[in-house]
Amino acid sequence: MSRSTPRLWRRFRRNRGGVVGLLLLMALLAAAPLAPVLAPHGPADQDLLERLARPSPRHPLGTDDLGRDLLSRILYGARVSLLVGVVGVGIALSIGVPVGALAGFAGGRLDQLLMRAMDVLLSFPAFLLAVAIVGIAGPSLQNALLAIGVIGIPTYARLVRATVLVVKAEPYVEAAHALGAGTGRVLVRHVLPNCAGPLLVQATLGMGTAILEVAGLSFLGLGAQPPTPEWGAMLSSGRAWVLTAPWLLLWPGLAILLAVLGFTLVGDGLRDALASAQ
């Protein structure tokens, strides 16, 4: 453990707004993995004879228009969405920190190039370019995966170019080069762990962002298809009910803001501890 780490998590500690989002990501983080105990029924059981059921003790947040327990599906919703939120950074950072990488340590004309294709992406509206890739890749939750990666990729690459411009220029750069350090090795040892903090926290706001935005996609017809238990797919199937069963929509849009608020809430905390790291 590095020494600077126990110091980081004390000044995060301080942070009231960023341990409350700690603790609703450990929420979210135990009701992932402890679905099949937590959850009272399968997510995809169904009870006619129990459809639009108001709260109870047999069904704590209600039943769907199909009888299925709406607990179950939120807790099994959980592991969707952790889903989402790492394999959509994941795409967008193992393809925007070597773009950006190599753009500011290259400089020039490669430079040029890859920020052009950034601000080309940039250049569309987030949301309906996921809606675009979705559309013509096919609606699934793998497709809405993929789109969220890619609107994603711009932020990371331009985020890691402005911190390996400000890096390289830095005199332990200049000396490693001068002891003779291959660019590889300068790049990997040297430059890229300075992205480190700053990729910290724009991929933990981003993962929120992504779990936002795949539920928008999902409560559109172009995310993860039934019986999938996927928080924006059951808001989009409970619209019909809202004035007989509002708590179909109640239940899943409070999954989604306590989730997405968590990784913000996080992301703002571990951000003002860095800051006043420096």
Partner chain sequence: MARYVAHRLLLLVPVLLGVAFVTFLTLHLTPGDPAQIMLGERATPEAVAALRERLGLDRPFATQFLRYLGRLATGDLGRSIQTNNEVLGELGLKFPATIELALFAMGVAIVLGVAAGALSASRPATLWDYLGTIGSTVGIAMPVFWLGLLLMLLFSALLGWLPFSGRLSPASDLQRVTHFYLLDSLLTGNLRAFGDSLRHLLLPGLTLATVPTAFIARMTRAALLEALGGEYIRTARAKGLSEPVVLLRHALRNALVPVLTITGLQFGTLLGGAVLTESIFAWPGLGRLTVDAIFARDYPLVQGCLLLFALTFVLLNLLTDLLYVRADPRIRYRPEPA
Given for the second form:
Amino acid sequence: MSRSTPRLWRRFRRNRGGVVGLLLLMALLAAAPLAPVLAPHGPADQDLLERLARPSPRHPLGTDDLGRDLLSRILYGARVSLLVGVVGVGIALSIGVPVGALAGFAGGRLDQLLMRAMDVLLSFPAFLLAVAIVGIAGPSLQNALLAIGVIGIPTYARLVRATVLVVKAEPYVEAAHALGAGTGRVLVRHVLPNCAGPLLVQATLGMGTAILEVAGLSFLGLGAQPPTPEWGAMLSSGRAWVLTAPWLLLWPGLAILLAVLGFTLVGDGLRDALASAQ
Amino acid sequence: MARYVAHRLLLLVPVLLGVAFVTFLTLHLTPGDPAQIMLGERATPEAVAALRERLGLDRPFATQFLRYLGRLATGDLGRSIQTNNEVLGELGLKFPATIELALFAMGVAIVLGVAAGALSASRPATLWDYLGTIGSTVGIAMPVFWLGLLLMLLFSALLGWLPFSGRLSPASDLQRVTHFYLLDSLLTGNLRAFGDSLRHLLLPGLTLATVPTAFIARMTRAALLEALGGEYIRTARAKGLSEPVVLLRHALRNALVPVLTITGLQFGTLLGGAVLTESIFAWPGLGRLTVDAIFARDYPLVQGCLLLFALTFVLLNLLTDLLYVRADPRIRYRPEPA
Amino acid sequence: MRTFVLTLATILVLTGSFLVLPVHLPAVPRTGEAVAGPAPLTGGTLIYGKPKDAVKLDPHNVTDGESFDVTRQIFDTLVQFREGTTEVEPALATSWRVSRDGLAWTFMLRRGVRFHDGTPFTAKAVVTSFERQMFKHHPHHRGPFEYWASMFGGYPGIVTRVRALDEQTVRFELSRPSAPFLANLAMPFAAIMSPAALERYGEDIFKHPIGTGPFSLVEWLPNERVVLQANRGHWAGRPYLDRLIFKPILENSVRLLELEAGTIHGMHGINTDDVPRIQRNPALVLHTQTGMNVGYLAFNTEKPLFRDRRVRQALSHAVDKARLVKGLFGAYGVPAQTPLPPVIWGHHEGIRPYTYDPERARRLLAEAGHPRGFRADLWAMSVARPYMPDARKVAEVLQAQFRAVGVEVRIVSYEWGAYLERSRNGEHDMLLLGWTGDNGDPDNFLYTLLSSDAAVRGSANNLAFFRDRRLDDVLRRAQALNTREERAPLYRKAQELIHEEAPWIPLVHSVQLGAVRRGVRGYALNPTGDHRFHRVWLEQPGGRP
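Form predicted in complex with its partner chain, following the form predicted alone:
So here's everything in the complex, that chain up top.
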């Protein structure tokens, strides 16, 4: 893997979409930590006498219905979205990878059981399952993240299990096993390097999906709660002002689109680069 | 084929049991006493006890689950807390709306997606191809709830071409038979209602179709390009067949299986997306019912919605699988799918 | 010449709007509106957009305006308010008298009236409609019947008996005199329902409302539409409209867009920021009415946190009410200092408001043992109300203002029906709600919303669950007196007590807004918040929406 990294980058670089995606991601990654520096106002600072102000030098993207600076909220929203992507995928990975590995190595009944459980999760339309989980657990950003994590599990579990099954059958792995190498060692030395590429691709795409889904949940009022500057929630409250302040609808939507596009393009770029590197 | 179908149906059993278990769990995972939650925290102890009794909450867990399965088997999904109606009846009223919307969107997605993909593939590296590729990439990343609002703003508010929300004009005189309004209007020969419900379908349908269209276009393009590089295509061309014929008759047929696969996968997106689309366009379907039920803490109704969504999804997937057994004779019934 | 210009302008407006609008409704010229107005035309269908569907169509078992807006058309009451006022006039009762001790009210009923199901309206129907609400053991007493309890103080409360003296005469017997009693009978919960329908539908009566009102129910598709048709045999003459359709549209902005596009004829639930847009549009007519209402925040005084008066007072000082009202309500709201709106007699002008003083708020919180503040839930309704078009936004403003004094609140919303039900159970810490007076009497605010009689869990209208002996005593004494002169001082006293104890933060008295398309006539906003359609007519009834 390490030797091929520069080659991977060279290949990735040739993918125009991937590079655009990377730029978008870099913008997101920069906006998140720098929000306090870049934002002209606090994300929750209300000025009720300056509601629904048009874009102006003081408020470059205008203000919302409570007189909060829209640019600042969008910038701080980058933090929320990044958090959503990382934590959402993190949860899915940290459960999905062990489940997949366990199923693959153990085989037999345990494998059957785990994979049927994954099938069950996959038999719900993903977003709907997320809606139901949040509905049961109560609307909040934490629960939304949890829900997004849960619905992501099967993808990773299946991916890892498939790799395990292939790797297990390799002669050198059988040999290593025969020589007394433990399952953990096989997992770390042979399985993970083999599925690192696909996992990376999947995780990158998954972050985009997570952002989209949490935005959707927040739009329905099931995700981030006020005053958290979350893009989906901003869009939802902006609906009330389509007539008087359409920019409240424009910017948060565009922010979601660009962030998700960034992850999607980079994920696709990575996949192509990995495919052609083999 | 019949054996394959039987086998697939058999495989559904454990999955459906699992689905029932998950919906059953939804009530038990809620923090606190389900009966208390359903009735509110200050409900009288007698009322709570009565509901516990009714739901069998005082029995052991396994017994409860078996009883739940037993009730499901008889079609008893309980009663809605809000309206006191049978959950099954409530679902039955809203389900056709969602199916109508989803099928319409899927139809749009297949037509637009395959057309766009074919266009791209037939003219690779041209402006059309770039536009198609960019379009499908953006489509995949598109927050549909945003797109829906923008479409409504443009077509309903600014241009005034299409209605804002709902399935029919409020004053419509459509006689409801099947609750699939397009069908009902044809059955009753009410052409005005047909046009009316079609106009209402357009915006939510297009919105919902966006993501599947993008995926299908993408897959069509990739599969066609691969097929066009194949040996038999060269033969076909050598035979002097015109390019459209090559594309449509030979390449497209070979690209069908991957396109079908991705289409099947899109049903999940479609049904999940229905939740958002329905809430934007006030489409009185299952998705909106689910969200309303959640905000009303009407758990029997939430359970019913979840169950029905899963069942629909599972059956649609089965249907796609069967379709591609038909489309590709190379896929054969295998006893144990890896 | 002037006529010519007018006509020309009208034609321009007309053609213009036809070019812009895809459909549907007759855009009607303004000519002839100035003086007496033309004679009403009969026929046509009116589509009215409302924020939310009815919860139930059983007027005895709901408390919210969204439900009453529909049941008002279907049911009549014994007496009613003259349109646009709170003066009582005959309805299903043609005359009445009260005994000298004020304990017996006798009503003579209108003859020849029939329910929509064809059964005759008799004294028995009156008895059933009230006994069902007042007696817990009544076979049809299924549901919360919260309105009854909040008006009459329990089951049966101060009404001890409702008796049919003969087919056409009914007598109400009271345990103590009640000045607002007659006006209470004009309120929508006092609707007269068909006993035959109750027998027939039992628990499902809320889906099958059968009254004597100007319209009868054709179809209710929840969250889609309610279709009503004219009751041609109504005792006060048939309504002008043939059909009346209610369409629930959740978003204020979308509802207005639909009105502009002509897919609905009228609506309420208007963002104040959208008012100029309506005024600029020649195809629309804005209606305003100084609301007999109050929007408030109630502390649940049963929760340990808010049992302490200092905490309630502290938060009262933490709210910058002037800024909140100016910002969110603009010209269509005034800051409230007492529960009673200024348009109602008995309103206390001299209440010294809690000043906006975060410093003092923090000091009071520290005194009460919360030097670092605390966390609590603030409930906010998710649908537009006449007294608060966007409560979630009000909640966000309060959240920011409370945070400034160290109090962190989480904003919680439920679906409208669940919101009311759960708040009546007292599950909230703090909640936003409001009230539109139903009868123009101070009792209908102060007793209904703050007496301990109305603080019964499950059917509470006193959502602060505020119980104060002194206040109860003052309010009951005021009920027993007959003249305004005698009662007003007592209500002023009550407002002082409420102000001092601060079970609420009264927030705003807002102007009711409604809008219709030009060509819709006879539409009026009522001080009671009712929307009535008996006398509404279309200038072009043939127009098909």
